[in-house]
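There is one chain below, alone, in structure tokens, taken in the form predicted on its own.
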Amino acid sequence: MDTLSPAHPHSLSGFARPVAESQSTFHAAMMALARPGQRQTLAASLTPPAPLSEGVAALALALCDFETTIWLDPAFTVSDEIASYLRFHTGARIVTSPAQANFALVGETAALPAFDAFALGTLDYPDRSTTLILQLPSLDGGPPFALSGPGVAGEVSLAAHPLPPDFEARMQANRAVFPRGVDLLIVAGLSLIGLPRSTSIRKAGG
């Protein structure tokens, strides 16, 4: 008889189907990422330890494996549940510093560190950058913002919600340095939106 704990990490669910799931959940994030704001479903059934979603928790079990390093904001380290989760179904080696993380996993986006604490690649390795996977409660009813640049017809909108107050100047700044820079994945519950760092940005009306 299992005789763990309903809390501890092991005894809390990967991907119900891992191959199909883990397939589905990368090509949806890979669209996110070409098509900018462009909203995307994740079909995958997990569960992780509180206050990971499974969401992103999808995101980390289908883009992390033992070569990859995964930062924790604050909010997903008030316990060692979501670490211990991680490692267990990923195999990733969890880091203490932004700018050693392939992923980044950020719960509480107004205590966000600035882009360049995280690994920005350089130009003959602009892949060598850290993705970011932001959890947030909605993606709706926050100020609009429009997208353009490659992948966006004309213009779209992102009205994700809540997002750092300086949001748009960190956008602003992390296309000057193109090639380089970071991703974003935003994802509430199951839904997500991507941000590749060619992306435009600007408030709308403005």
Contents of the next structure:
Amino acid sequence: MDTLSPAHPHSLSGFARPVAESQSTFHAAMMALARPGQRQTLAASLTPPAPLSEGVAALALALCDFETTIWLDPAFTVSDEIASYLRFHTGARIVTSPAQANFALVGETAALPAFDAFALGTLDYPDRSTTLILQLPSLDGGPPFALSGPGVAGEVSLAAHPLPPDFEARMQANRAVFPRGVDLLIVAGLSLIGLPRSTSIRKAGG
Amino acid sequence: MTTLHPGYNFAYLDEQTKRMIRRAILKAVAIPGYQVPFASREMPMPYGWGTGGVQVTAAILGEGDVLKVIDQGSDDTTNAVSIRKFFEKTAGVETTTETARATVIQTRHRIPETALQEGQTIVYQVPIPEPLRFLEPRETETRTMHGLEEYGLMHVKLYEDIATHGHIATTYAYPVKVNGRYLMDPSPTPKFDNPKMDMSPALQLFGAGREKRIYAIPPYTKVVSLDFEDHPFEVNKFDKPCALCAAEGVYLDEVILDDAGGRMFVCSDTDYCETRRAEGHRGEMLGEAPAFVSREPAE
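For comparison with the form predicted on its own, would you give the structure of this protein in the form predicted together with the partner chain?
So here's everything in the complex, that chain up top.
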């Protein structure tokens, strides 16, 4: 059985308890989008290939299957390991064009492609859009943004780091094409913040 | 608690179906009021008995959740009892009739009188999700109308109500606008409950099984009932308090008592009514009856 050596991506484990962990991971994602800016915690134990983090891998495994497509950014395609891991555990198709992706996994968030490279949906079917899952080192320490809109009582702040320098302008453009647009799940370790297209954003304290 | 039914996945649905529904829910939450199409499954109950709500509940339910199910405000009617038992058997989750204890509340056509809290999720069973359907039967047209935010037709309908009846005669499934964008059917809840949807701290999910649509209102989202400046939206008013618990400002059901015109009005929310009676509130028709008949020991 030397084809399944420990280094082989197929042998890297998925959820230990698939039913319960899929549910709790989904629940965190749902609450993240329902309460933009409010931190949710993912409780999953799995072993994805580096540099894919546990949190991002948990979301991919909980939400993707043979019906979905995944786009991986260059940070996640340095080798075939991550694509192979995701294919094995979800059955999802890995696509090379971000516009064809249901989910986009982004490891190098400072180099995040322009949002209109992804599927934004149509006015008739705004749900046919890409959900971006961003892997960041930290949800703190970045320049603060103030969020408002559905799910936010008043205002809440977001300081994830690093984000592209034009992040505010991008999110405002994303809000302007509502109901079209992309939704963001921002993950650091096992913490998660949601930024749905319905959220308004501005630089805080400016 | 009932023992788990062997042979079924947790909460009945298979994992792939749950993922498909969960993806639809995430889109629904991100686009408040927009009806997301989903591949609704056959459920072990007929369409019209809450297959949409049951699928949404099955997709969100976790092992630690506490489930409450109500049918027209009541925990004790057929639809509520059978759905509650369904999830006891297939998910083994704790169930309750107490609104404040529940983390997930599946409802058919009422919102509990006890205000919902942060962290709670209410799942509505929806028969016809499209508010414009009886005005425009073609899905292609209503889809375009939503896309272009072209809702004049609904205002014409409400205006015709006024022209015919002198007031807006729509009393349930009263159309609302969610976060200033999508026209939405709140499901056939009495319009009395519409104000409870506005800026609710709870997450509201809607499932229509036969029509294969899921939509949502996130917490703290503006929900406005359509009206006119000279005919503002008003909720139903009742002349008398509840005949059993004397509650005012709640939604009452009419109960016919005899064939001589006798009737009484009682809370439609049974949990709310029983809680008040247990606290010592007595309505005028409670008479000498014990204030509260304790339920049978929990199943």
